[in-house]
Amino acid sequence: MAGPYSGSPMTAAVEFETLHEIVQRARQNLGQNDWDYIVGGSETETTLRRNRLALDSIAFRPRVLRDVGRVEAGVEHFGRRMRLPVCLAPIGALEMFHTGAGASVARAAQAFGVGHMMSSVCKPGLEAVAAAAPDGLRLFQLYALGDEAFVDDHLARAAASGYAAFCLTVDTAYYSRRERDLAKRHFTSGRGRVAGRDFLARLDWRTVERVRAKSTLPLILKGIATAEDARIALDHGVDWIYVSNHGGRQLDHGRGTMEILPEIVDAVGVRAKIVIDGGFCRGSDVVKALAAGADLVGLGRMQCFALAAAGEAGILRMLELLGDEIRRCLGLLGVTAFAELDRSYLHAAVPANAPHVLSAFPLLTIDDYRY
């Protein structure tokens, strides 16, 4: 497990250049086990290797001789302004990547200017993150691990706390088999076993109404991939559907979360936003989802990588980078603002690398991705 880093963003600023930079520093400081438990997915890894392959099966048509002079990469949403469409995503062992888990992504979100959506399951817990970033956006995520009253008791928290959504994941009925964990024995006795995981199999549409009755945050489904679910969830009065597959770590032979977005896009219309995750390491990333329909995107492993890498100053200049290579694919594709794009920016294209999980970095000298 990486310890505590005490360089400043300034330090991160010299030390980082690149984002492949902060993934090979994340793997120099994390033993195989963590680094497995970033990397891995379900089973065969296919729904893994899907997510990259849905967004480098995506080629740009860019237009020329337009002014581009000034590119915002800004976003309004949950009433606040955002200076890039970006989400921390929920993460529940943050722990192992940094001492300051969940209160040290808040912070750097905050003082970025980012949304961070908080796991029910990531430490110090909903109120310490809470006080941690107490002026940033913040979003709330449940694993409803108990019964009616236990989703109460977190949704009345959350509200008390200030944070300004509700999310509830749906794509977790059952744990899955994570074979890099299970051919070495290694967190079998624990993940998989959680208190209340029982519950989480037999959550129906029936919470969903029971949240939606009992308070007035914006509400996030996380997990939809299909129009029909997507449908479903606008019924019901979500705000915010959540296109993922868990990262691929759930079920096996999904579809890459790119590949699920139009049918989304096209089944919600403007009854509710959008948010997507699922690979997403690049700016290019980030634009080619948004010129697709969505409103936001949630970083996972690369938030883990990052916190890895140089904690909070590390989660800072993951996003600085992210900034700079999405306000450059902007004016690369002759657009001043995230408003100007639609799905006429994007072409069907052969992907020129094999897709993994680190397809995205193929300056990486990272060979041991695989068990």
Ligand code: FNR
Contents of the next structure:
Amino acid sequence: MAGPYSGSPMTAAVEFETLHEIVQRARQNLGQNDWDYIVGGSETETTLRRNRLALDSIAFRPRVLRDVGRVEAGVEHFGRRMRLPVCLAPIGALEMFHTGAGASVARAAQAFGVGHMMSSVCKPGLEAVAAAAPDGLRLFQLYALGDEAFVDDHLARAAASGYAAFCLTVDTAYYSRRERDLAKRHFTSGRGRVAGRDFLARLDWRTVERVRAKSTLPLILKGIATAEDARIALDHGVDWIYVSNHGGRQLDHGRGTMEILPEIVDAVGVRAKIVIDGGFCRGSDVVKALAAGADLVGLGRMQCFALAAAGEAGILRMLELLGDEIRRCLGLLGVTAFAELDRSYLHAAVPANAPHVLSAFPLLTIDDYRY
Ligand code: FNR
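Having displayed the form predicted on its own, please output the structure of the form predicted in complex with this ligand.
Now the complete complex, all chains and molecules, led by this one.
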């Protein structure tokens, strides 16, 4: 468990001048098991690396001599203005990294003005997190670890607590083999051994149909990785397609999500919105996703690092630095808002660095941080 950071947002702001310093501090604060749990993926970690590979295989085609004196990085979703097209992805057991857990993340998201998706397996639970950030853009993610009554109960509680959308994670039919944990015989914290796992293996489209019929909340399916499934989701009235491979933590030898995105964008058209995650660490990563047709980007590991580095203040500083990178990137591309971006700003490229979970931060000394 990381030592809780007691400094003010201001202190953290002075302390971290780059995103990699946040990762560095997280590494210092975390024990080896928790660090491995965050940075690790499944089996050979090929999917994990391909997330970065896919992002780094895209170069920009910038335009010049346009007035970019004012750049606006905000977007509007769920009927709300968001300061950045960014959502803090659902992370279970954040309490392992910081005592504030989901409440700290929700508070930081509210203070900054981005979305937070609360995991159903994160403390202090959905009601307490709603109370901690009553005015924030809060979305709720469920692992369907139970029968119909279990799902309905969470649906009703999420609606009653003011969550703006309901998300079902659908890429966890089986818990993957996380070899960093297995090799150390590290089986604590219920990782993968939670009650009700069998229900996840038996989940099918009938659950989506039932949830759609029962609730008017926008419905998100997290873990879509093909145009075929995106089309079926649309036929079930899903509002948001969440393109994700669970950060390379589930099926190994999958595609990087930025490689998946174009076929989803083509299949979805204007029938739904698209959120994507997997390897997004830098402002330029977020800009690439939006230019390629995504509406929102989820941050998984960056959220864990920021929370472990400095709690709520760490998340705030991470978002500030990310926002700064995003605005400079947009300006240097010759656009003043995301609405002006499209695929013409992107070009296939050969990656300049070998991809790995931390390769977005070349100034980190990898040997020191045992990625
Ligand atoms: C996750 N992820 C996840 N997803 C989900 O739907 N519910 C959950 O409870 C969790 N828990 C979780 C814990 C940890 C430690 C990590 C790193 C990830 C997956 C997460 O929402 C997201 O899809 C990925 O983390 C995105 O990839 P990056 O940003 O971590 O590369």
